[in-house]
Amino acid sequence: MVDTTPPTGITAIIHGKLLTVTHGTLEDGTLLLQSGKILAVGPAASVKVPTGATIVDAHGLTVYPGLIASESTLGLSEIASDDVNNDLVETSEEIFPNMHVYDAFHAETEHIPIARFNGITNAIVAPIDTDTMPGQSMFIQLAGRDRDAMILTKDIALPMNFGANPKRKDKFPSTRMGEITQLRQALIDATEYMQNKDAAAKKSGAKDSKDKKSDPPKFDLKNEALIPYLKGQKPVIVTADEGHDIEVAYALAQEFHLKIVLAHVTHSQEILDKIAAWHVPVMFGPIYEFPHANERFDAVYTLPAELTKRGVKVTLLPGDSGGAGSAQSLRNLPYVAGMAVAYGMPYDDALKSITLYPAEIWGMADKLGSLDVGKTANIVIANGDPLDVRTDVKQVFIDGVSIPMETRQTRLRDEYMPKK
């Protein structure tokens, strides 16, 4: 664990190339940090460094905001092949909106220092997509004095999965028809529960004593958990890979007026114009995916560019064979953005897709996602372009605290590499 109690003094990062995200690149910039926040940012000539400030010389280095992963299993799995330490999803049922990943979150996982090592400072933690409604996600910071300090928002969104992954062998739901029926019934039940609860509350507050006799429905954890989503207070993450699945899942979400974010959409080329017309953000990934038989070789690689071209707000997901947001693949997030640029996504949009755009989608844009005065001092200093695989991250600050750049891998390196 890393105690991120903000230092009282001022830290000045000087002479760095600042990628501010919101107001361009400053080739020779200065960044002042104090009390866990960005105190000042600007060209070196215009930002005065106070006497007594702790100086970090970033000459020749690149400085940018901490990266944000919009999907991960951090703290839910340590070694994928060992079931004992896997809490990726509850498999006894399919509908579990009352499950909370924070109940299983292991804050001392070795995957967190590894993710920080590549500049990732914040992440969504979510159950995997093998249930249709597997539980609520949370938003974390990748350092803190304890697990509670790392959890910034406990129940920030509800995944709703559709397509091949939630299907079950010889059990319900074993078809897409079953999945939609199951989800619709859960949403209907919760809607009736919410309406009965509201009606009971309304009558209990009525002045006419004759209307006061109305019992609220028996408390139900599942239905209760769905109320903020039915009221549009929190987003539902609609996850599907293929175009026809996305259309069906989107229609169900519309039926209940849910506030949605689309996720994965990796084989949706035929409905990109529809997605654009829906005006919803997209969590895209994994990008390292084989094309289907009817797709071009680069069909998946070019999707972020095609969505961006149509005006869709895209946040990229880390991912490889371990899954779109597995703990093991999280470190690859900046390289996913680099791959998207190689296949046509504008550089500025790619950088925003792992900084500002996820901050906006998760309601954190006033705190995270760019180098702006007043935002949380989650800062990365690297020796090159953040999207380039050849770049090494030299230092990460979280809440203005310099984080030890050490992982299990560096410890093993130091132990076993021949001493010079």
Contents of the next structure:
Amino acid sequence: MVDTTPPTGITAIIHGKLLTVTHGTLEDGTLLLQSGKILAVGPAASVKVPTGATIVDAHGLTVYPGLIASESTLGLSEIASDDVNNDLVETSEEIFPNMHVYDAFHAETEHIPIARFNGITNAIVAPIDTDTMPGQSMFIQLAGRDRDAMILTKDIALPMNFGANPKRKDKFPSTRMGEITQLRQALIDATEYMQNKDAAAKKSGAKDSKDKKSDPPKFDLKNEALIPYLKGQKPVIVTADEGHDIEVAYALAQEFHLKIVLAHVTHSQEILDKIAAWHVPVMFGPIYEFPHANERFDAVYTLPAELTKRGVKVTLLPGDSGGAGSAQSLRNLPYVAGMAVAYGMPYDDALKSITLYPAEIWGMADKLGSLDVGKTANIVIANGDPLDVRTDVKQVFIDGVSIPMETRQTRLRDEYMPKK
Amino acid sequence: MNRARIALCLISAAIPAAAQSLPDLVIKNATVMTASHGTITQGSVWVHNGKIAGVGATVNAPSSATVIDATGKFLTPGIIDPHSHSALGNDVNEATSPVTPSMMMIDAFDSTDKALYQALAGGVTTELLLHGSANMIGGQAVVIKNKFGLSREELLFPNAPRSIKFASGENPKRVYGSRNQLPSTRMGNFEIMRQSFEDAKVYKKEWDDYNAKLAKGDKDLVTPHRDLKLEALADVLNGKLYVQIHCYRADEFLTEEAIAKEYGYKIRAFHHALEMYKVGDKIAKDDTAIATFADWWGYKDEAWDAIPWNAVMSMRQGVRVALKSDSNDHIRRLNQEAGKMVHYGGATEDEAIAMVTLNPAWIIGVQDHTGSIDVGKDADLVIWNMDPLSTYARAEKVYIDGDLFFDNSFKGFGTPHFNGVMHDAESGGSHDGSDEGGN
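Okay, that one was the form predicted alone. Can I see the form predicted in complex with its partner chain too?
All chains and molecules follow, beginning with the one already shown.
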């Protein structure tokens, strides 16, 4: 484990090309880090480097905020084909808001250093989408002295999945009708539970203890788990691929006045204007989903650009056509953003889609997503454009701590590197 | 599907797809990445009769040639995928026996599979369509040129060498072990290989003796029984079939090479080969190439020691290295996978491009016809809007045998030869390790 207890001294990253995300690019910039935070950021001429600071010369290099993956299975799986180490989703039932991925999180997974190696410093960990309501996601930092230090927010959001994936064979729910009915019943049950609980709390002060109605309902983990979502305190992630599915799932979420983030939406071409009118953020991906038979080869590639054009705040998901967020492919997140640029997404939006926008969507924008004073010092130094596959990340800082750029893979590389 | 478009497609289908003689073509002012002799920063390529007739700073093309000014653009040979399962549906494994050398992938080939069109749009002009990895000896492959929209026969690569696919390691173990059949271990895997070639030796001798007697003019000979299975294996021993082996682990490369030497055949390439960096110097001596992933790993135990430096480290040890997709997704962006080689291991851009053009051509055995921009080779060419090793690159035009097969400026399907028939891809290498069709 990497201890990220912030150093007390000042670290100065000098002469780098700073991609601040919020206030443009500084060709020759200085970044000061102290106590795990960004102390100062600006052009070399205007930021004085204090004596005694640890100097990191980033001349010829690019400096940018740590990347944020909005979907991953980090710590829930090690070797994909090996079932005994997979804790991707509890499939014994579908309605499981009371499942918490932090209970399965293997903080020492080899996947975390490997994702970090390409500049990813934060991620959502979520159960996979084969239940309609598989449990709650958490928000992590990709370094820390132990599991607790790495988990920043335990139950940050509730995925709600709809469409082909949560269907069961020969079991309820085997259709989309079944899925929605199942979700609606769960939300009704939890609403009644919440109302009964509130009513009981109101009356508990009263002397009339014979009033049966003042008894709180029997404690129920599932219903309890849904209360913050019914109160709109946390977002529900409405996940579906197809436009028509998204409309149905969105309507259900609206019926219960839930706070909504849309996810996947890879085949939503026909409802792009509607999505824009809903004013909800979108977690788009994977961009490598295959187009349908009647679609051009680039039908999915161009959607981030189309959504951005309509003013939608997009965070791009890692992953390949096998699914979003697999632990193994997470390190390719920056290239997903590059692919969106190739097919029309403005560069600034693409960079924001994996830095500032996810920080905003996950309520972390005061801490993450840009090079601004006061934010957490999660910083990446690379030898070029972060979104280009040819770029090599040279150093990652988390909480202002210089992280060893070592992984299981670099150890193997160094062991077998032919002797000169 | 859009009704008006179907009508248009039908009309275009009535026009002869490949005109007998195409006018000469000159692509000028491009950055020409030849894959065989470096990059020409402002170069021209002349195409005559479907072949490359000139390449250099200038070319002596006739004035009647169609000229494309590719200023600011890049020109590469067509991308070649030496390991794909596209257009084979779910029929990639005859998983009823671990030894099925007589199975012909061509019998499952569907030239209207949409995956071919998606790959074409990514600049892919040639593919080796392989069996899955359920069987130790799977069967014989198909080589295609990605002339999407033409007839099935027109997609077959003329006179390409035949390849056979072997597999070892976890996949055959899992498929047969789960049925409590041989092989359920690596010992079982290799026992099957040895027994198969012992049988093939006997069969081959029987036919060799017969043919020798026949040549001597002996009469009243009894023609030996023809067994398709043993005939294919005898062709391996005769050197008539390229051996392509699905194989992950360092120890298995060495065992496979030892068995090949014992029975006197050559291994053309190890596919996947994710641990080649551990023993590359030994394998380089046998002139066996590898077709590997850029950075895929961790989907099963034998992919756990995979590192993204594998390709470049193996290359530095003298191994001929190609990148491959094994996936209907990755095949669409093999140029980016090549770009990763600059990132991991510091390959030069020329080395990286060769990994997805000339080196895979060698693995398939078509390196004299395609895979580089050299005079006399087939005009399989891709015009890119920028350096193809960048994430931002898009294929703009793809030519095969000098004929335009993909044009990004076209609306709809962007394929001049598209005839309106297209099937959704059924499967094709899901990388998840549970599907023996793929890795």
